[in-house]
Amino acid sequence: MTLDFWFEFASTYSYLTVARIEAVARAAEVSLRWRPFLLGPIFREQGWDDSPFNLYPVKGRYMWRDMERLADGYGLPFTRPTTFPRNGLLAARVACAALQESWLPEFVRGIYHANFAEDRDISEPDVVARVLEGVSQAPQEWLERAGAAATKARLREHTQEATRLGIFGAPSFAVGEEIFWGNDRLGDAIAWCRLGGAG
């Protein structure tokens, strides 16, 4: 079966997942599908106007320390962003426009690295353009594709599908209708997928 990887560019724990998910899936011989979406509309449906890590400061303090520990364990650079959460709309639209491109995973990793390792504002077209250049793509072409009506509609559809599945946070993994939430559930999702979703 295919493992759907649902990610949001503002998500801290998704940064940890994107760095390793391809290798984990490859080792398990599991097919991987990248599914960018937006958490903002989902949070608003729950009555939140901000990240729960900001709304609940104790939870936020824990998360930032947890990120430091985990990133160190994975050997990943980590810098707490000066602005959190950052707006990942443009990057998500580029990802939606590039769903069939072989360089998509590298682009995704580049955006997360810009946000959580370099403290760059990923809402800025110049930052997204730099990441596109880093994966040997013409920025203007892909920024234009990101602004196309069909691309915007695809991102809305992804977010609606995430809502229908009951996804409430990122990273999330779906095997059919079965949902696993959180960086620490990647192994469980892979195992479920290898069993063909039978448990």
Given for the second form:
Protein chains: 2
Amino acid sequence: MTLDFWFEFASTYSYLTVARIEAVARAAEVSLRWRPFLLGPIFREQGWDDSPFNLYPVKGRYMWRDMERLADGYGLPFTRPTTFPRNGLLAARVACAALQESWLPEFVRGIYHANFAEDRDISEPDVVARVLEGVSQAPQEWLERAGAAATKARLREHTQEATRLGIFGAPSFAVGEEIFWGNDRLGDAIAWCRLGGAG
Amino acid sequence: MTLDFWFEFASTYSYLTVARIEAVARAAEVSLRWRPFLLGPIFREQGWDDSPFNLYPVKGRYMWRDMERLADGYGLPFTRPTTFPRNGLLAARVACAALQESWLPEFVRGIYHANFAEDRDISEPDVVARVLEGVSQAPQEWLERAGAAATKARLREHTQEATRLGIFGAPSFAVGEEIFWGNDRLGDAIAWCRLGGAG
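To test you: the structure above is the form predicted on its own. What is the structure of the form predicted in complex with another copy of the chain?
Below is the entire complex, every chain and molecule, led by the chain shown above.
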């Protein structure tokens, strides 16, 4: 079975998952499909024009403390970004252009690291370019591919597919039509996958 | 160290926690304080006049499916209640009156079972009375204590204390001022407790 990993570059908890999902999936012999999408359009459908962590400050305060604790537990560097959420559109388009590339996971980790460990503005082409260089890719080539109509359409399709599946947050995991939401639930999603989706 | 367990009788995920928290805490040699509170006033402060699972139906659909899966995994009976959320005020007052009683955990489990396994209206005194009888208590006596001014004040204090701690959902766990939210995070809360709250 295949586990679809739905992530959004602005999502804090996705940073925790991105750091460990490859090792977890490999150990469980589960194949992984990386599915970048945008939460913005999904939030807007729920009437939110911002992250719920900003709209509901009590929940936001908890999340930042929780991220510190969890990153600490995983041994991951973490710095609360000075801007949240950051616009991950460009990075998500690069990821959509590179879905078949072996360096995709490393690129994804690089973008999350830039956002949540280095406090870089991942909406800036220069920042995305530096992450591409870090995975030995020519930035100009991939930034151009990111801007191609077919790439933009793919990201829109991903977001529509996430909406259809009932995804409302990130990270989410899908085994066929079965959805698991949250970094906490990666283990459950993997277990479901290994049971062949039969429960 | 002591783990404070904050629960609300209307909360679906709290049902899962209530079923296992005593065994988990005992195995970890952590002492437990049961802290009934009301989410309604906290939700109203966030501008919600209903459960977010009703206000955001996409999230609600996920939650009901997730509850089925998780209850199945824990071997717990689960029936989606015909009314959600149910008003847990009376049951929470009984629990506040009975905080020092050895039968409190069994009573709490009984109320959740009535709500989420038997689809009973836990706001009805008759339903609460039957659960009290099930734990060998005289219903009349405890329903009277539930209505006492001191009991009502205690529940209000609990809800105020939850608000002060930054609690915004149930179940939540507190180790001193450190908060963990969600049935998924019971293990983390217990681990934090065992580390003496030092992280």
